[in-house]
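To begin, one chain is listed below as structure tokens, in the form predicted on its own.
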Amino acid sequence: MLHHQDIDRSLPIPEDLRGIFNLARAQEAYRVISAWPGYAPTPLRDLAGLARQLGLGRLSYKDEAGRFGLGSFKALGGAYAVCRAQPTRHHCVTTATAGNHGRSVAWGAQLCGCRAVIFVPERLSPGRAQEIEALGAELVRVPGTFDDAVRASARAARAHGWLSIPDTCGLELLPAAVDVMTGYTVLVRETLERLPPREPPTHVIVQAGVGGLAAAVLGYLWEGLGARRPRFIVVEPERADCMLQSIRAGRPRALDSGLETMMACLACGEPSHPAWQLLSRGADDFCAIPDSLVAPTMRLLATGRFGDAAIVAGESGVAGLALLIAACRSSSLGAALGLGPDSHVLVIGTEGATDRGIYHSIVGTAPAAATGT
């Protein structure tokens, strides 16, 4: 499924969106995060073999699997927002998560020496739950979906006076949610610093759950590159396509049911309002993909096919690449997205094997075997 927006790409980022994103705030996030112990830019991998197979000029893969040892890009956002909140030992921070954000908030709480209570949907995998608890957080399972966990976390924060560190929010613009998004911009800066300054990608594909990462990447590119920014494509699971459905409706829309997707960290039924504000006005395309594309893409990366390096990527982490492969193998979708031999596509591998058991069941090898480490 595809929805294209005819936006005026010559316009600068609107002034009313600068409360959500601006480069000065992004630069401050980089200053803080790059000073943390263990900081190192994650790899930007050149998938030259796959690019040839797909008929593309270049394919860059930003590999977030090793970010601070937490397995995903989320390490940049939740922990940064916790640090910005400046909790003391007497504070408790809380959030809701489908896995990776909660791990980041728990790590941030550990860094600050405070307590963390993480609310999760009842079907969160045991492996992802264990990773959160291993960081000292208290886990609370909530009947229903991720969105039910969001509401439960917010109620608990109000009732107990806890510091809420959400990665999504509604019409009321929560500073912590903006800080989470701002933390993600570190990976965009790292990417652009690895590329020739006058040769940005022609296309960027970013997966969306509530939309925070996609909006952060778009905001950085929009303000930093202006009309030269890449064509921006948002991808979601078909069974959790709240952003696509919202764009089609012309307003933020909550999905009433479903959300049963193997891309567990993208199983969100309602867009974050600040993310919606940016994406609805600046993104070019919105797509949804079936779960059937996920496992083959994970296996392709794990085996290092076509002469490329082997890469460990989790179910949610391959969504952008899965869409790209499908588009290049479909003449109509590829043409609709403007893909061709002159295209340089950037995809973001947002997570590694954040549940090692699930990864092994899909790929057939342990994560360490795929990376050779």
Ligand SMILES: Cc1ncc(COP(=O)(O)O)c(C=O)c1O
Contents of the next structure:
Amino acid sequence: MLHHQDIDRSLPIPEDLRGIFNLARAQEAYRVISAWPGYAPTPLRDLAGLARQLGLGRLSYKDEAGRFGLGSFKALGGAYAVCRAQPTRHHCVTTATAGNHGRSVAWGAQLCGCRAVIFVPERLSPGRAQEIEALGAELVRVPGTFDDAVRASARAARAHGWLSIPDTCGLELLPAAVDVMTGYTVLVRETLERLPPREPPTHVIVQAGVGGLAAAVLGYLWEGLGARRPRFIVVEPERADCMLQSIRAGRPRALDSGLETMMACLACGEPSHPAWQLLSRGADDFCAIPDSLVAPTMRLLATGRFGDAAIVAGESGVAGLALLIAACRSSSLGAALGLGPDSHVLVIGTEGATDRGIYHSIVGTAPAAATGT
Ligand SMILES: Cc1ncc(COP(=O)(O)O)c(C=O)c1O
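Switch from the form predicted on its own to the form predicted together with the ligand and give that structure.
So here's everything in the complex, that chain up top.
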């Protein structure tokens, strides 16, 4: 399923969004995050063998599995927002998570020496729950979906005076949610620094839950490269495609289905409002993929096919690459996305084996220690 919109590339970021998505904020996030202990840019892997197989000019994979030892790019966002909120020892921070954001907030709370209470959907896997609790956070399981957990965390923050660190927000702009997105821009900066300045990718594919990551990436590229920015493709699970449904409806839409997808960290039913605002005005394509594409993509990466390095990637982490492979194998979708031998595609491997048990059951081997997951 694909929705394409014709974007006028000569337009700058809309005025009302410039306070949220700008290079000054991104620069500040980089200054702070790159000074944290253990900071190192994550690898930008060249998948030359797979690119040849798919008939592409170049395929770059930004591998976030080893980010601060937390397994995903989310380490950049929640922890940064916690630090910006400057909690004291008496404070408690709270958030809702489908897994990775909660781990980041718990880690940030640990760095700042404050308490963290993390609200999760009742179906959160035991492996993901353990990773959050291992960082000293208290976990509260909420009946329903991620979106129910978001509301429960916001209610608890109001009732107890806790600092709320959401990765999503509605019409009322929440500074912490903006900081979370700003933290993510570090990975875009690192990527561009590794590529020749005059040769940015032609396409970028980013997986979306609430859309915060996709908006952070698009905002940075739009500000930094203007009309030269790559074609921007947002991908979601078919059963949690709130961005695709919203763009089709022409306004933000909340899904009422159960969001049952194996891409658990993308199982969100409502777009984050600022993310929606930017993506609906600047992203080129919105796609949804079925769960059936996930396991083969994880296994392909794990075995290092076509002479490429072996990569450990989790279920939500492979969504962008899974769409790319499907598109290159279908002449109509590949053509609709403008993919071909002159394309340089950037995908973001947003997570490693963030649930080791699930990874093992899908891939058949334990995640390699080398990736730091
Ligand atoms: C591994 C992974 N990839 C992608 C995303 C999507 O990020 P967002 O919810 O900001 O769209 C998430 C969100 O938790 C995630 O954990």
